[in-house]
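One chain comes next, on its own, written out as structure tokens in the form predicted alone.
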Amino acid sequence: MIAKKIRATAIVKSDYDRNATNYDKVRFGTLGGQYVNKREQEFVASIIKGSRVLELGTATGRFATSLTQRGAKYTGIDLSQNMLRTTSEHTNHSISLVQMDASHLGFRNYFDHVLCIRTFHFLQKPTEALQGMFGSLKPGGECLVTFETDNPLRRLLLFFGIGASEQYYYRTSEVEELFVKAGFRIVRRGPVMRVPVTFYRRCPSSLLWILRRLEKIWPWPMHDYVLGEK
């Protein structure tokens, strides 16, 4: 596991409050960024089929929108009030939003799925967060977490300051251990995206096809997932 200048909760809240208005433009404003969003939406849709869903880290509501359109009863939490406000504005369906720290969840035995996409690696207290996710689920409920990985390519990129962020980078086995410690049974694990998201966001549109082909053969997945069952 690599830890890079993990931000305090108050700083994370301040950063996301400040960046809520340009969040989507920075991440999904290019064709490469839009492709990443499409892949991640398809990935989530392949696992979560309606029902009661709790999302940790709503950001601007991209999953709130897609999940409710497919019939889910959605509850989302985020540290940032501005992100929650934007999520509400982007979603036409009835949803529940709560300003809350993911490491201190206050739900009990209610949800069928807990979802944490591209947020887990920012959490200061991942063990406490997973314990809260476990407690939020009904028996048999599933928890889906994605995270940026620790691998040889990542370490090389970080050495040269490419794609560095203030977060944890995990090996998949480390996240599995955290799941088991929280009480989960591992259902499956694997890659969500192999090529670094930074490459997609900065790639000229004419060369995007190259990255798409590399997804099939890239040896070090950069964005993995673990799915656990209560």
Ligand SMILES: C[S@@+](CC[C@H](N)C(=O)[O-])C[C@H]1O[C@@H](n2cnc3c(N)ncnc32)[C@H](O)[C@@H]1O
Given for the second form:
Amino acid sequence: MIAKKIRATAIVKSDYDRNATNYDKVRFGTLGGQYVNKREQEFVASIIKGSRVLELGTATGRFATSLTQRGAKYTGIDLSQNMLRTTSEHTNHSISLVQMDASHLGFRNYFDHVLCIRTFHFLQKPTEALQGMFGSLKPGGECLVTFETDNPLRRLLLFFGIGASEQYYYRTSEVEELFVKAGFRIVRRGPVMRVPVTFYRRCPSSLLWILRRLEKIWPWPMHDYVLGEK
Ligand SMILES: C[S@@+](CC[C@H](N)C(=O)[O-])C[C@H]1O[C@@H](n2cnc3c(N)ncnc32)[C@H](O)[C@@H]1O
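Next block: the form predicted in complex with the ligand, after the form predicted alone:
So here's everything in the complex, that chain up top.
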């Protein structure tokens, strides 16, 4: 695991509050960013079907929108009030939004799915967070967590300051261990996206096809997932 200048929760909150207005433009403003969103939406849709869903870290609501369009009863939490407000503005369906720290969840035996996309690596107390996710689920419910990975290429990129962010980078085996410690049975694990997201976001549109081809053969997956069952 790599811990890169981990921010206090209050700093994470104020950073996301400040960045809520330009969040979508920075992440999904280029063709490469839109491609990543499309792939991640397809990935989530392949696992989360309808039913009661809890998302940790809503940001501006890309999954709140797509999940409710497919019939989910959606509850989202985020530290950032500005992110929650934007999620509410982006969603036409009725949803529940709560300002809450993902490491201190207060739900019990209610949800069919818990979803934590690109947020787990910011959490200061991952064990407590996973225990809270476990407690939030009904028996048989599933928990999907994605995270940015620790691998030799990541270490090289971080050494040169490329794509650096203040967060943890995990090996998949480390996240699996945390799942098991929280009580989950591992259903499966694997890559979500292999090529670094920062390459997609910065790639000129005319060269995007190269990254899309590389995606199939890239040896160091940069964004992985673990799916666990209660
Ligand atoms: C990189 S965004 C990802 C959001 C979304 N899941 C997505 O993939 O578009 C991370 C979000 O998690 C929120 N967040 C970070 N730490 C959190 C915590 N401890 N509890 C709740 N939300 C948190 C941030 O405010 C931000 O909105």
